[in-house]
Each structure stands twice: as structure tokens, then as C-alpha cells.
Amino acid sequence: MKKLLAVLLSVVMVLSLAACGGSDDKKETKALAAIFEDIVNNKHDDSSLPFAADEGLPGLGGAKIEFVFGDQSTPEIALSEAERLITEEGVIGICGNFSSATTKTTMVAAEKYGIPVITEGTSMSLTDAGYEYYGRTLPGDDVFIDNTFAYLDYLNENKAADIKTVCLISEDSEFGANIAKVEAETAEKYGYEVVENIAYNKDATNVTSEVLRAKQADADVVMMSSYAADSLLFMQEFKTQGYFPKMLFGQRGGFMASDFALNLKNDSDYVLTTSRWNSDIDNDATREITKRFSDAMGVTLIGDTLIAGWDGIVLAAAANQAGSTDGDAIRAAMAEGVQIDPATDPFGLEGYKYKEKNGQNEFGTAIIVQYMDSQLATVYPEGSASAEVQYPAKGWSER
């Protein structure tokens, strides 16, 4: 039987639009993959996760799954690794939470060999490309950013927040530039004034001037799109200059990296970010996978790690539903709608139906989270919130 699934991971910190792929995250994703392999391949009467009641995939005669790993540290390496995983490892699908740029080169191999891919790069260019074998479970930049501004409206209407102005700070590669463009357009649509739009190089070692510009702009909200190292650099400089905006809002990336709060501890407090999932979501599958991961790794599971492995479970479910490891049959099952019992789904989605020539799951949703006591708490949408937002943020001297 073919190895069923592959996860592309970076061995260095080259964040995707919404994920990390550093060495720590590689360990965490491998640990999550081991948990999912065990749940699927062995019978677990006490588990609420998919396929726990069987040994292997029943639609494929009890076939066992195996996650194998590759490197996506650059677009060129991602392409060669995708070729290797397909031609040498014999995978029937590729998943993982890697960047839009590396997704694009991976798709060259996937389209060539007819292998389905599910990744979470958020650029709209991925869903606009017309790929035959591409899928994305959770939203792209357009939805995440629209939710951000809808949330500002919610705060103005329900919390008398009086938010009017926005400062954008974005790293200047495809990731940050695309997000800044959509943020500016969405701000205009919602009627918010962008008072400063700052671009910087993600490899910068000094951001004094960028923080000074943001401080002088004195916007109600600072929105940032950053990778891991630069998000920490900005946080350090914010504190050095004694400046913290009333709301600091990240668009995933470094603000969702597993080591953001580990490095900053309570200095991470008050930072908000869009997110795919959080460990405080109230369902049995979330509680189980969070506990299993914490027991294995000693740290709290984050959404960007979970989705990398969960997309593999979606591919396995599609193959099981199709009763085939053929790429066209798996992609057809994805388009038809992958049948995953909502009771076994930590994301709590209504379904998994990936549009043809687009790849976007019609049922993907997003949440907004905030760091409180160096832990992430869901604050929006209201029905999913476990805590009230802390706004305006306290300045450094007040903490």
C-alpha cells in the first residue's frame, strides 16, 4: 500500500502567511502527526477523533496511514522535495501549513503527477490560479482581513470603542505586501482611515524608525504582518520606546508562532491576531487533541500546528471515502464534500467541500484571539469567545 500522506516542513524558520516551520515547530508537527497516525491506525474506544473506532481506513481495507516529511525552506527546495515525495516515497497527497510561495512550486509537481495538495497559504493568488489538485481548508487573506475590520465595527457598535484610524506595518515580501494591500482596500470599504502604511524588510535588525513612525501616527489600531523574528524585534522596540497602541493586531504569521509568548511571556499580553483555531474551543475533539499534544510535548497546541496535521486527516478521509488512492478520485471526493463527523472535528466546521478550479473549502471559518497572561483566548466571534477582549491595551508602565 502506498504511504498515504506527506507533510512538507521547513527546517529553518521560513514562516508561511500564517504558519511557522522552524525546528521547534517541525518537532511539534511531527509529534502531532504521530498522534494522528496512532489514532487512525489503531483502535481507540476512548477517543473522539476520526477513525478511532477502526484500525486503519475502513474504505481502503484497513490501510494504515504514514506521514513522511520533507523540507520547504525555499520555493526551489519545496519543488524538489515534492517531486521526491511523489516519485520516491509514493505519497498520494501533500499537506502542511507552508507559505504561498512554496505552495506555488509544490503545485508544479502536484499538477504534473496528479497529486492532491491541501495547504494553508493565505494568498488569494493560490485560489485564483486554476489548479486542478489544490485545496485550502481554512480562509485566505480576504476573509481573515474582512473579519478583522468587521470585528472593529463590532467593538465600535457594542463596546463604544471609538476606533477610527489604522496604522499598517508589513514586511515587504509577498506575504506582507499582499496583506497590506488587502488591509488598505478593506479599511476603505469599512470607512477606517489608514494614517500610516509602513513597509520593512523581514531581515531587518533595527526597526527604530518604523516604530517611531507608528508612535507619531498614534493610530487607534496598529495592524501588523510579520514573521517570527521580526515580530519579536518589533515587540522589543515597542517596549524600548515606551509605546504600545490601544490595539496591536497581527495577521497570524509570527504572532501565532509557538514561541511568541514563550519568548515574551506577559509582554505578549493585549496583542490580538486572526487565527484558524484555538485550544479553548468548546468541543470534545479539541479537548482530546489538546491534552494528547500537551502530554507529548509539554506545550499548548496552536492552530497553525494543528491544521498542518488535520489537513492530512482530511486527505485520508477523502481517500477512504473514494475507496481509492488515485489522485483524481481523491480530488473528486474533496469536490463532492469530505464526510467528517462534526463530533470528531476539533475545528467544528460545517463541512469540507473544496471548490473545483479554486480549491477553497466552502465552510472554512476564522476566529480572533488575544494574548492574556501569555495565553491565547478566543474573543470573537461572540458565540465562540471564552473571554472578553481587553481594550484599550495598558501601556508598558501600567502593567
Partner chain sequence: MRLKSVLASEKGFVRQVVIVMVILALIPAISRGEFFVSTLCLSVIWAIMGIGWNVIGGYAGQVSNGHAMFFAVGAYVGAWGLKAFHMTPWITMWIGAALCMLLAFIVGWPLLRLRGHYFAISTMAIVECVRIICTNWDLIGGATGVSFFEKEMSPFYTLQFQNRVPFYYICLAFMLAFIIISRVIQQSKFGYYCRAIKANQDSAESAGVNSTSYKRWAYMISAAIVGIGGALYAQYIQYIDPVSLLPLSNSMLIVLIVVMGGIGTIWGPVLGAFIMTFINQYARALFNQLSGLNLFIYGVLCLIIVLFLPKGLISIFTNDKVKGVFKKNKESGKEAE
Second form
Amino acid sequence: MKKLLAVLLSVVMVLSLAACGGSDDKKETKALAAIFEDIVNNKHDDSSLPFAADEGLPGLGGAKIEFVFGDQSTPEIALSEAERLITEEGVIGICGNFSSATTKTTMVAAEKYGIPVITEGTSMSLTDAGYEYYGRTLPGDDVFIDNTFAYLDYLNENKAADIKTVCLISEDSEFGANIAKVEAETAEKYGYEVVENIAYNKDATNVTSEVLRAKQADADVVMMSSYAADSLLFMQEFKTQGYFPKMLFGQRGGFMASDFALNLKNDSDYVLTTSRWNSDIDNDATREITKRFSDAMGVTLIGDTLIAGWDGIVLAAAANQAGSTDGDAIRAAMAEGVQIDPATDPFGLEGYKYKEKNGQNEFGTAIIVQYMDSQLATVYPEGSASAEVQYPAKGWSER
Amino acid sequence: MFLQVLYEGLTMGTIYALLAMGIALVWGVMNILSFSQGEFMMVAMYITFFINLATGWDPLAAMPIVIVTMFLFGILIYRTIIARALKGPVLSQRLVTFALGMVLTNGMILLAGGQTKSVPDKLISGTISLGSVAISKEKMVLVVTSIVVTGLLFWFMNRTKMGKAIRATSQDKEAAGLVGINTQTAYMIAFGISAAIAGAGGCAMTYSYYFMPNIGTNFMIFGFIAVCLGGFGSIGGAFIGGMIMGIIDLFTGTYLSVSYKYMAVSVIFLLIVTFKPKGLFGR
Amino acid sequence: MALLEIKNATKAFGGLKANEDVTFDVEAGSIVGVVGPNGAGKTTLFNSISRTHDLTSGQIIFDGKDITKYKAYQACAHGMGRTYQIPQALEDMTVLENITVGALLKHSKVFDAMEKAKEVSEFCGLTELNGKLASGLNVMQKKRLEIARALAGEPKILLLDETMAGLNGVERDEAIELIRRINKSGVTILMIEHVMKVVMSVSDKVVVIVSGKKLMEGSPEEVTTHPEVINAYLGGGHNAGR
Amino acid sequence: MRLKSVLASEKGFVRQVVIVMVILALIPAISRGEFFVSTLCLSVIWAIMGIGWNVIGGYAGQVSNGHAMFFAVGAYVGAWGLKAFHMTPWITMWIGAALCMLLAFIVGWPLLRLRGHYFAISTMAIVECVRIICTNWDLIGGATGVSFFEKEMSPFYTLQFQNRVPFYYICLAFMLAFIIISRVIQQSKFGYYCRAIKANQDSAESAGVNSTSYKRWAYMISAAIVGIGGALYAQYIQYIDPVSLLPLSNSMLIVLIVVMGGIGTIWGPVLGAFIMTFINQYARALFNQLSGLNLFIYGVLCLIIVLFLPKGLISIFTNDKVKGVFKKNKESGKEAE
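For the form predicted together with its partner chain instead of the form predicted on its own, what are the coordinates?
And the full complex, kicking off with our chain again.
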């Protein structure tokens, strides 16, 4: 239906093909975007999601929001798409689940036209680059990985886990290399010994030699950063070699994707991963959005998909708060702190204040989840934990 | 550990060998570089997946159908594209297969979407451990398939009339034509067989691989290098070249460094091509 | 003074000796014919002289320089033009462009080279074919084109490999006349030829090669009447029919 | 007399250059759409690389499937020159080109002795090695790539323009320069010798052509031009990493563009680059919900052209039936058929 004020709120740049970025699929992200559009643009008295009660954005005279989609299978395509969507579709903001590489090229266009961008590429180089219009709601690699090692300390103290050695396996792409670098530094800071640091080739025809090296190193914890197909290939090779470390930690990516549990079913059990959100967080907004999504798609909603759309809502709230669609006004609102009623926030963050200098949201928190009976359950921090961590992981034969 | 790496090397070697034999057959007979061989394997994987989805058959049960379908698919591709390209300049022959690869990959993305797929519960699974060596049954399927296919191929090429006709055509097209061999059918059957080999490989690979449309391209460069190692157009050489490739891949990966293992493969290839251009066994 | 001296040239492919200890000279300005039965190793000798492949042992002295270790293009640059038994024209280039490639050896400006090419084409009677692609020529025209291309490089010596093969009577006479004119313009000629009539009428000296070795050399009359040559050629009791 | 006669014989070519350049220069005036101008810039950059590749692949007939390595060297030198030393691309571009020539010389030594498929596959192996080296070489950013987005310095210094039109005209100037160089090469002794090597290397050698050195020079010149293309591309995208610069498909796309347009011709690469880039970009923009459709169309079109127009799209313009602008000029030998 016709838009009152052509507020093309935000563009969800959806990953296509299994290139870099989470293994999310276009269909899932589009379904989520449709749910948010419906809630904001139409009156929903029973909903506990933001702007449900009114039609459109009150601060902008009831303007409707619309998600428009672009492709980002390579950095070059991401740049052309960003330029196309800004100049021809006239979007006022960009969000979506990006790899750090495609975020960098998208920022080239965004900085040029002064269009605010909120995405979750975790590499530190994004927040260190000094972008003016960049925002990241949830933590970057540093906080996620710091959180991981803090959790190892927590386990050593409370569960006498006696974890000392770590083996890093990461993909030789922008995504994997950044994580491996931060993991190595943080391990040193926390006093854990990195016994093996493997960077494997993204288009590998086999990962057998990587698994054999990890098996030989036999570290207490194996930390991995891989995308869709590789994470599955690794899990299968672990099973073939009959090796499963006491703790297998995946840094989001393929381990967070819906493909993971779908293909592996119970073989995914015991795998831990840092995460931004999980469907078992107990607040009304989470329960509602999870239900609406599974009604639409029949699949449980995962953090990567939700944050892709949720960043769009934050941009809308910022525009609504600033009362204008101009990029600088929205960025200013983001810097002051976007007021989102905590009751309507599935992430349950204290606030959305994006620092001027690097765009990082001060209140971003991370959680740690574990696959139990092929479903993700939050295990850390205790506040939002819904289940007890299963440690040490049982070997393949004992399952 | 050494035995385990050796076993894994041979397993990988069989995949490269299957790919390389398909390429060597087409290269030997028609002097065409088939860039689309990896994509044929990918298409076979998806056919197996869809058969399994529709009828629940296990990949092994579906293999004969997949091989026949790929054979017919190969003949269709030959008649529509390759026959015509053979009349054109040499360079366009090479690009035809690259463009075909692009069409197959992206066509499959349109058809089946980009998400990772796999064949769920398979007939044979699990691992037998012989001392320190963990033999994965899924990979055994691949090894057995490859050996069976190689045996069949050799029997066909050396024992059957059509096989000899194809070998004659690959040595000298005009001479073969003179002695009454219909070189066009020889080419067509050869291309069909090469697609069928890729089919068998793809079908067996569904046992131990998750796949998506662009998995074919990762294998392409290894197939070519294996063929060159084995020598121009010699199918036996391609099999051995593939095996060598698998072993180099595993040993450099495990003992040297994972990130440089593909470089070792390329460097070894360059040394062989520079100092022994006809490869180890080629004519 | 000998322009070209072949000293104990031996060329072996594995065990097989294609040429064995062949020695002879070619006087500047003369026409020397090389004859011998099929498979005697004549073309192998030619390929060694023109440096297409290396000698197993022996020496080749051309115009005072030892070119045994030279590459093909270096030998050509020193003034040695050659043609092939099976014509090797540059297929997807025009006749004029083929000759121009030869002319470019001495004239680095394409404009001058093309002028020279037109002259040589005129000299060899190929002018009306200038614009035609080499792939469209028949065998005689292709052989003539190869001669023209070699000639355009202003060589001191021209190695002709069976330029008469496959020509009919009229074409043959034209070819003989062309070779005479080339020789008169100061180019020494060394040619392999089967057609005895041509060899006898044109060459100053004839070298006979049989199964890789030099049987004898001498004037055309001496060679044709020599019993061993007849025997080698016709094998057994036939007498040499004219 | 010499210069006048050369220009006279080049009348046809000069007319073509003027017409094409006028058209390309006026296009941005018609539609200012930023995405449209970006596609134009990409087309010109790909055209430059096509022209470069054409020297070794088209003229000398040595089909290299590994030109992405020169593209990457040019890009990396441009990127790090700006990021680490704040050197303007106007200088680092030529350093990059020189490095490319050196790399081509070193790589060319073992490779150019090979022929046909062996040469093609070896170049693929070499570009794989270069990709692995770049991925694991932390000094140049390794797998995390390098972004060199400069806001303070003036765009004319860093070639990173607010709106793309000035950048487009700079790239167009480079393309013009390389078109002229390509024509000079084609019509020179170098060009004739290259075509002789392409037609029949052994017979060319017996006509006095030192094929090894001519092939090496053709490889080095093509490497330099593609290197400059890489430097321009780096300033266009301002973030480069091995995964996007060095996949095998990049090298093949350069070959595809030249063959689509018309291999061995002057205008073939330019025509191929513009058509292919526009199809690729707009097919993706218009049907973005169907992922993979743009490359699907791209592949199908390549198949059709390779099968039904072996001489490439340019052959539509240059054959006699179409008198028009690209009339074949008779006097100075044909524009390469």
C-alpha cells in the first residue's frame, strides 16, 4: 500500500550463495523483515514488539517502513549494491547480516552519501577504521572472545574443568583470520597455551589433515571459526576420525547457522558457541518473535537472522526519535542513545548508545549457548542461562 | 598416524583420479579442456539428492540411475554444445566448457538454492578401526566406486569395439575416419562416458560430503593437475596422477603446513610440466 | 670459397642413425642438389643444417661462422632461408603478410617490409594472391609462398626441400625457371629433389645420400652414370632408364 | 612524409577512436545515476584489462588463464602505497606496472616454453600459488585484506572520488592510451611477429622470429597494462583481499571478455568488457531476489557467443555487410580479421 512519506527505512543486505557471512538464507531473513514491517506499519494491540500500537512511525507522521533487499556475495557486489540501493532505492539506512569484508566495501558507499549502517560484522578493523556512519549493536570479536575465555576461567573455578591448552582452527578468509588473531592474543592474556593454530583453505576439497593435526595436538579446547559447509565438513571428519575434544567452541559463523543442527541433528550436541541471542531467553518479545517466525518458516529463529532485522528496527527508532530521515540526524540519535522500551526488546539490552568514535554499542552483551539434543540452550552468563553446561563432552562412541 | 594419513591420502586420491580420468578422456580424444568436469560431479550429487528426497533410496541404490542419467546428459551436452564448438577455434573450445560450468553452477543455485545439502541417513556409515587406523566406511564407498569405475573404464577402452574406436580416434582422427570409424559417435560416446564417470564420483561423494552448487569449482584445478601429472590424455596416467595428488595433499597438509599444502601441489605440478612436458606416462 | 661446409654431420634418434658422418661443401653462388631414396635422411640433414634440431656430433660452418649450436632464428638471421617438405605457411595471415614476416628480418619498419614483400611477391609471381589468406592456397602456391617468404629475408643461401614434388609439367618448368632467376640474383641454392630431370638440368653439383651416409658427390653426369647410385636407387638388376 | 603517410593509412582507425571516445565521453552526461556511472567505471577498468590480456592472448596466441595475479599485484601496490606511504596512485601505479613486468619476466621464463593447454593450466597453478602467498603473507594484510579509505587527502591525489564521474574520465583516458598502444603494437614488427608465432611458431622461427623473446615481451607488456587496471580497480573499491581479487574465475573472466568481444582485435576487448559488465551488474540489480541469475545469464550468453559468433561480437561490426562506422579500411592491410 502506498507509502505516506517515502521512508524506505532500511535495506537488509541479505547473504546469497554460501559465500562469506553467516550461512543464513534469503528466505529466512525476508520472512523476518516481513514480520517487522507488518508490526510497525499496522496496529497490533496484542503485540509486545516496538511501534506495534500505532501505524507507522509516530515521530515521522506515521511514515511506513519498508525493507528492500540487495545481494552481497562478494565485496565488489556489495559496493555496487550499496550504491544502487542508496541512489536509486533511496534508502535511509543499511543493516543486515554481513561479513566484515562486505561491510568494509559497503561503508565506502555509506560514508560517501552519509547513510548510517548498523551491521554485526565482528572484526575489530570495522570499529578501528574511524567510520562516521558505522554502528554495531552487539559486541565485536574482542568482547565475544574475551567472554569465551572468561567462561573458561569460570569453568576452571566452579567446575574444576582444568582447561589449559587451546587449539585454534580458522578459515583463511577475512572472517577467520581476524578471529584467530584476537583468539591468540586473548589466550595469551588469560594464560592459556595455544598448542596449534591452523588456518585452513576456504575452498578446501578435504579437511582431513586439519582434523588429524588437531587430534594429534589433543588440546583441552578446540576453537573454530568457519562458515556453513566447512563447519559441517569438520564435524563429519571429527566423527570419522573418532575425535571430539573435551570442549568444542565455534565462534558463531557456520556453528550458529540453522544448517548446522538441520544437517547434523544429534551429532551437533555438546558444541558450544558464542551468540548474540537465543530463542530460550525468557521475555515476551523473544517468545512472540520466535513464535511468529516459526509460524511463518517452520524453523526456530536464530540470533544471526533476528539481529539482521532488529538492526533495521533500531535505525527506524533512531529516525523516529530524530524526527527526520537525514543520515546525520539518525547518527546523532544513535550516538545519544536510541530509546527502545526494554519490554519490547528481545535482546534485553540496557540501551542502544553507539559511541561517536567507533560506532560500538556500549550495552552490547554476549551469551554462550550449547547444542543440547540438537537445540541451542543458553548456558552463560548465569542470569540468562536456561540449562546447565554439559562438560566434558562425551566421545562419539559414548553418545 | 602415518598409516592414517596414507589411507586418507588414497581416499582423496580416488576422487581426484575419477575427476582426472574424465578430463583425460575428453582431452585425449577431442583435445578439449573440460572445465565443467567438477560441475558434472556437482550435478550428479544433486540428482542423487533429489532421488533420495523423492524415493528415499540410498545413494548406492541410486548410483546406476545417476550414471545413466549423466551419460545421457553428457551426450546431450555433446550434441548441443561441444560438437559445434569443435568446429570453432581452439580457444573457444576451452571457454565453452568454462561457460558451461558457470551455467550449471548458477543454474543449480536458481533450482536448488545456495544452502548446504546432504543426503540424510545412509545405508553404510560408521568407522572400523584397524589398529591405529580409523577406516571410515563412507570413504570406503568412494574408494570402491573409484576402483570399480576405473576397472570398467579400462575394460571398456581395451576390450570393447567402441572403446578401441575411441582410442584410435584419440591417436589420429583422420586415420581413424579412414578405417571406417565414425569419429562423431566416438566423440559423443567418449564425452558421455566422461560425464558418467563424474556421475559415479559425484554419487559416491554424497556419502562423505556436504554439498552446495559451487563445490565443483574447488576440485577443478586438482583434476587438471592430476591429468598433467599423469600425462597428456593417458587415462591410466590420470588415475595414478590423481593418486599422487591425494597423497601429496594429505602429507604436506598434515606434516608441513595446512595453508601451504595447495601451493606444494601447484609447485610440484609446475616442476613436472617444465622439465617433463609430456607428464610421467603421456605420449 | 665454400659458403657452407658440413663436417662429419651425424644425427641419431636414440639408437637409429638418421645421418652418419656426412661431409660436403656448397660453393657460393652455386646450385647443389641432394638426392637419395626415400628415408635416406635427407630431410633430417636439412633440419640439422637449418638448426631446427641439433646434431648429435659434427660441425656446420656457414659463411665462415660455426653455427652448430645456433638456434633456428639465429641461423636465419645470418642469411639462411629454408622451406619445408610439407608447406608450413602462416595459415590465418594473408600471402602478403606471410612474405612481410620474412621481410621484417631486414626491414624493421613495417612500411618498408611491406614494400619489399610486394617486390618479392612480384618476383615470384604471387601478386594477384596478395590479399588471399594463406589457408586458401593450393600446394603449389603454398610452396611458392614459402620460397617468397624465405627470399624476402634476403638470404645468402636458400634451402629448398622438395619444392618440385606434386607439380605438373608446366608448373615444374616455371619452378625451375624461378630457381634459376633466384640463383642469378646471387643466392646460393641447396635443394633436396626427387625429380631427376630437374636435378640434372639445374644443379652444378649433386650429393647422393643413401641410408644416412654420403655415397658420393660430383657433377650431374658423373652421378647418374655411377653404378652404385643406380643400384641404390633402383635396387638390384634394373638398368637406369632415362 | 613518413608520419603523414602513417596517419593517412590509419585514417580508418583514427575515425573509429574519435567516434568511440565521443560516445563514451558523452554517456555520463545522459544519465547521472551513481550506480550507472559506477558500472561505467567498472566496464572501463575491465576493458583496460581485456586490452592488456589481448596482447599475449590475442596477438601472440598464448592463452594465459592466470592474469588475475598481475591484477592483484597492481591493486596491492596501489593499496599499500597509499595506506603505508601516503603515495599517490599516480606514482604507485607505475611501480605496480614495473613489478608486474618483473613478475611476468620471472614467471614467463619457465612457462612460455609450454604451449596450448599446458601453458593455460600452468598459469592457473601459478595464480593459485600467488593467491596462497597473499592469503598467508601478514605483512600485506594476509587474509584480512587491506582497506585504504582516505578521506583527508584530495580526491585527485588519492583517486578516491566523491562522485565517480571524474574517476570515469581518468579511466577513459587510460583506456584511450592503451587502445593506441595496442594499435601501434598490432601494426608494428612486434605485432606481425606475434601473429606469426600465433599462426605457426616453428615456421615463424625458421623465418627469423625469436619466439621466446617476443612471447616474453608480449607477456610483460600485457602484465603491465593489467597491473595498471588493478591499480585503478583498487582506488575504485578501496578494500581488497585475496578472496575477492584472486579466485580462478577472475582470470577466466578476463579471457571471457576478450573472446566475447573479439580476440585479436583492437575493439574486441572494449566491446566485450562493456557488454559483459553491464549485463552482470544490471541482471543482478533487476532480479536480486533470484540469486545466481546474473551469472547464469552471463554463462548462457557466453555459450551463445562462443558457439555462434566465434570471431566475437566485434565481427558484427567489421564484416562488409555493415558499411557503417567501423568500415574496414583497405589501404594499410586489414584491421586484424
